[in-house]
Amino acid sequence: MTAEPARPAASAPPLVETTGLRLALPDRAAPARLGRPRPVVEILKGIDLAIRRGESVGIVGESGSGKTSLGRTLLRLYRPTGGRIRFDGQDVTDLDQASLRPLRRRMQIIFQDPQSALNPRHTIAEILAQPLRAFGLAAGRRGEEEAAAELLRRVGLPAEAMWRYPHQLSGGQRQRVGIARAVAVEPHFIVADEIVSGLDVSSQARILDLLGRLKADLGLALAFISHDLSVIRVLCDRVVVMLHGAVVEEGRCDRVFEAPQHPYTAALIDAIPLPEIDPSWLERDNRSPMRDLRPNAIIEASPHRLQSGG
């Protein structure tokens, strides 16, 4: 069971916060022409988003709706073609590399695929340490030895595991990996992208219980991508439901699951599979809507299936 958040005042400025943000990138599917630059593709198209400290923000779609181009662009990964970011009240938009450099360590980001994300020719000890020396948290081996062993003890991993390498480890154990080295910098605003949709729904129940804990146990705010609402339903507190690179809903994660107001929401919701029925309920309560529906029925998602990415 997810740690309960502790909710963050209404009143409270936001840490992040956007005004009519816009992105166009090349079109990678468009053919490349001798001399002539790619055409480039409206990706976000004028979001507005505020995150408040200690809160945590779903952001969901299908594939292709733009979610992970937000996320990244939150971080300033990529720099936006219009609009404005702020960060804790100071405009980054503009910044270049250098002038990023001292707001890196308060923002981080946990990707979707930690085979991918995570060194293959490092030990854990090494990919734990590397941000520690970038940001000077840790005064030499010993001190880069103790962090990572208190790293891997908060997110729930023996100290033994800093000498193994990531192949020697499991899809969940290389994510909470993701996890400690995003939080080795104590940053103040995370961003996950997708960082579930590879595992098995025991492996993401754990995760989302140990990132809810750290949310709860740092103050950190965190952008939570996916594609399945379920997912947003356990962790975050407000969801912001993405389609063709805008926003068509918001709101608190309840009021949004009890009464979407957009079809393109309400179409995400009927999407999610309901849970198995216990026949014994079924008998003492006859006058239930689903009253007809056998035990263990699955029910067949809508034609929206979603797909992972974004």
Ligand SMILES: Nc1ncnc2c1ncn2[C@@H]1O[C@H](COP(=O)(O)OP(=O)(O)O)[C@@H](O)[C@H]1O
The other form holds:
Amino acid sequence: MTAEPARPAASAPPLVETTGLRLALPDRAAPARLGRPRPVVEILKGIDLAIRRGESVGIVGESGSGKTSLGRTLLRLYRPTGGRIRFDGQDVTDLDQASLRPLRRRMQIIFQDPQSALNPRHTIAEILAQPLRAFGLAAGRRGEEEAAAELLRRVGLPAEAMWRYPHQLSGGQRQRVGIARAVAVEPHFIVADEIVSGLDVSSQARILDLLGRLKADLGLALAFISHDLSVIRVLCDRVVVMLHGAVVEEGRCDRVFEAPQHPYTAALIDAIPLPEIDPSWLERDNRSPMRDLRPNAIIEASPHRLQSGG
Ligand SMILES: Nc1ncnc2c1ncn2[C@@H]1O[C@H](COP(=O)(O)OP(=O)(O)O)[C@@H](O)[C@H]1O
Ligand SMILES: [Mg+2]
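Coords for the form predicted in complex with this ligand, given the form predicted on its own:
Expanding to the full complex; the earlier chain stays at the top.
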């Protein structure tokens, strides 16, 4: 019997890999001068990162450390100014948008603020149908509605939610829609950028639980960006600590939490607001830190919320 069959083999080739990744963007703060290019700011300064299938890697660092820029560059939403990015063995560093298109279905993003990421004039059904249509995955209205109902079920929302507009849902429910939209196209890799930051602690716990289960069910590779180490500890296998556009520490979550090597990591750990953490979350022995939280709670809570929100 293997000790940890669910864990990705350490020898498996990474799904996403960067070597010496650099990103420089025109400095927004610098005044534009006629005839002279804007000076650039170095945002990512040579990042080596590997994420395997089924693995979730936390990317942590204080605001401005480059987490969002890294996430967007991993998805080739930015073109790096140095280094290489490989996706599933293919070098995607210099691909143009047309060549990236077939890969887009396999890599998705979930944004921090579903309020602004979800079109307020579209119903949830419409929001979920869009990625399906974009990749030719839905067969007509009927097929789209069936797909939307199934996606909503997957993320713990009632099927009736598809007839609502984003403002009629709670923050946690909106974030579930953001997750449903990302998994709609059956991606292999998801970047989740501060997706629980705006939520209260119990909604955070439920969203982390959902994401952990989807990750396991779908074999997703996850880059989970957060400034908050406590949520990374709940969800992630490994953590990468960023400071000023560089990685200062990287390792398995349990090792990094027990014995941080870099003083900046130690400072981030010290900054975790312990009283807000349910100690059961930190039980990592059987890799299901959220097992005490009833996953059905949201399903029970949702119809009520939907009625009152309607
Ligand atoms: N388009 C841009 N042009 C210039 N500077 C940028 C741009 N986007 C981000 N930055 C700068 O890059 C740094 C990293 O930003 P970001 O990746 O958003 O960090 P984080 O997500 O960790 O808060 C910040 O100093 C930010 O001001
Ligand atoms: Mg950010």
